[in-house]
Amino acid sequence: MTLSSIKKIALKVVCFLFASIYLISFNLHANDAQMKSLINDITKMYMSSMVYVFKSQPIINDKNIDKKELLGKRFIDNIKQTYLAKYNEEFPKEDHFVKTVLLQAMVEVMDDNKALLYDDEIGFKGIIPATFAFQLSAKLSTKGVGLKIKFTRTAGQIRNKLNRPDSWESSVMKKIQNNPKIYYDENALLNGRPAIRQFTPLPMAHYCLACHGIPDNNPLNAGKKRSEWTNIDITGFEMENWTIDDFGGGVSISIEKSVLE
């Protein structure tokens, strides 16, 4: 074999190696983009459901009113309309089974609450965004799909201890608390398994202050003398005196990478 032939073979080998490295890099970036797109869709679908539950408080709590807008396909259709209004874009396609499971879980949570919804003796049903979020998270944990959703806040400022942040969430909130922004981690762990995780901060809204603000914000004090005011909110918890400028916590979404394979 001549020197010229050896050089040509070496050149081909080098070209092949560079091409292989490029393809591997391209596929990694493509997979990362797909993972980020999926977790973004899951986050926005979930947040839209929370917004709709908040807007539906009159339907949820009023007696002698039909609750069909909160059940089955009607519930999902209303979440889709909420999504469109909130993000000014069409609701994500069900192009991954995780999205389908999430929507099914939303319907199942409300169906589990059907007897409570139609109870004419209980005024305040307690089906608020925070409790819906917890119930949905619990429902998803039974599905075995490697998807975990949590509505959380910094440790010591969380009412439901089951929503306490884990070490990853605590670390992220510490990083972004003074400059809230979406935090995405494609090299995280969930239950000891490789996962993608995303934390989306939620700014405090005026409706949050009805429970978490000061007695002036408490609807239970409306029309009463200040001497008769209470600092216990409608859910039975003591108000935290938060303001609109406080860090409102956020939505933590985690998906095991095995689900994406």
Given for the second form:
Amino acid sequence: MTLSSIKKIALKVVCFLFASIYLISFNLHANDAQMKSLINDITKMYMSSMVYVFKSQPIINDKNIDKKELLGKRFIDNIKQTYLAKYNEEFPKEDHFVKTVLLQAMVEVMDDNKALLYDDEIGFKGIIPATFAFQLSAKLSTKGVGLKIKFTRTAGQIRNKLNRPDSWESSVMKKIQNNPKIYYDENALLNGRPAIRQFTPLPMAHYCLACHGIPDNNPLNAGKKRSEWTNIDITGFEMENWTIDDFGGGVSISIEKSVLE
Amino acid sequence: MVFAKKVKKIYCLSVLSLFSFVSLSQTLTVGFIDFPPHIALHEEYKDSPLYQYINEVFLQADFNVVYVKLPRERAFTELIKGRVDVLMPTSIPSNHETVRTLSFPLFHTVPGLCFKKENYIPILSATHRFEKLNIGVPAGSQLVAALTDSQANLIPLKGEDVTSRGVELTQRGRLDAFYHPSPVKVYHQENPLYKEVACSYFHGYSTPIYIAIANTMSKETFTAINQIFQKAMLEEPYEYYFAMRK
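What I would like now is the form predicted together with the partner chain, since the data block earlier showed the form predicted alone; can you produce it?
Okay, now the whole complex, with that chain kicking things off.
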């Protein structure tokens, strides 16, 4: 073998190596982008469902209206509309099975509430964004698809014990509490398995204070003498005295990486 | 979609082996236990969503299926003796650990409390509201921590028909509420008791409900049924089918 042929072979090998390194890294980046886009879509789909449940309080609690808008395909269509209005973009395509599972779980949760929705002897039904979110989380945890969604806040003033933050969530909230922004972690763990996780803070709004604020904010106290005021909100919890400047908690979403492969 | 792909692959492979082992017109005895609103045995059970879903699944496999209605108390004996091949829907009773089930649960059930309408508590994570309430609990039944850790007075309910007893005592004001492992059986629109009580749920404490299989069933038949069921559940999970029914 001549020196020049060895050189040629060496050159080919080097070229091949570079090409594969380039391809692998391109692929990794493509994967990163896909993972991020999936978790973003899931977050926004979830947020839109909460907003729709919020907007539907009058329908939910009315004793005489039909509840069709809250059930089955109609419910999903309404969430899609809400998404469009909220984010000014088309609802994500169902191009990954976790999205399908999420939408199915939303329908299942509302169906679980069907008897209550149609109960014309119950006024306030307690189907609010927070309880819908929790039911959805509980439902998803039975699906075994490696998708976990949680509505949580800094430990200490948690209403539902099962919403308590885990250590990842606590440390993320500590970091972003004073400057709330989306936190994405592509190298986290879920149930001891590699996962991507994202925490999306929920901005505090005036209407949150109707339940989480001070008795002044409690609609149950409207028109009553101060001595008759209660610090128990309409859902039966003690109000936390939050103000509009407090941290509102947020939505924590985790997807196991095995689901993404 | 890895999982779905894998299942598809296993499915395709096993379809081949399935046909060689399972005679196409094999008779399968399927026992149903009453579990309204999924399967209501006091009515025409063929109208029940669970029957319709399952029948569709078995039809695809060309089994010759015979359905029987079974009282809860006798159902497991029938399964263990091999007098029924398949039994549903059922949680795994603690004294029957050896019972075989298909690998996916059929659906999940969530425990809860049933109240007289005017005393309804919609959100059960507000456990502080249970303080001093008299809550009837079926004697010897397993309860959720949210209830046992609360300040409620738990009053054991005895007898054959604990639900009727619970309803009666809440109506008379002797109880504020009673615990039910699956209030959906009571609180659904087709049930006359829907007018008497309103139930809410301990979300986050669900129990999987399975399709149990007799130990006498051959491995090949078991595999065949399991594959068909898995495929159906991936295409349309039963809980979603149930939620979308008209």
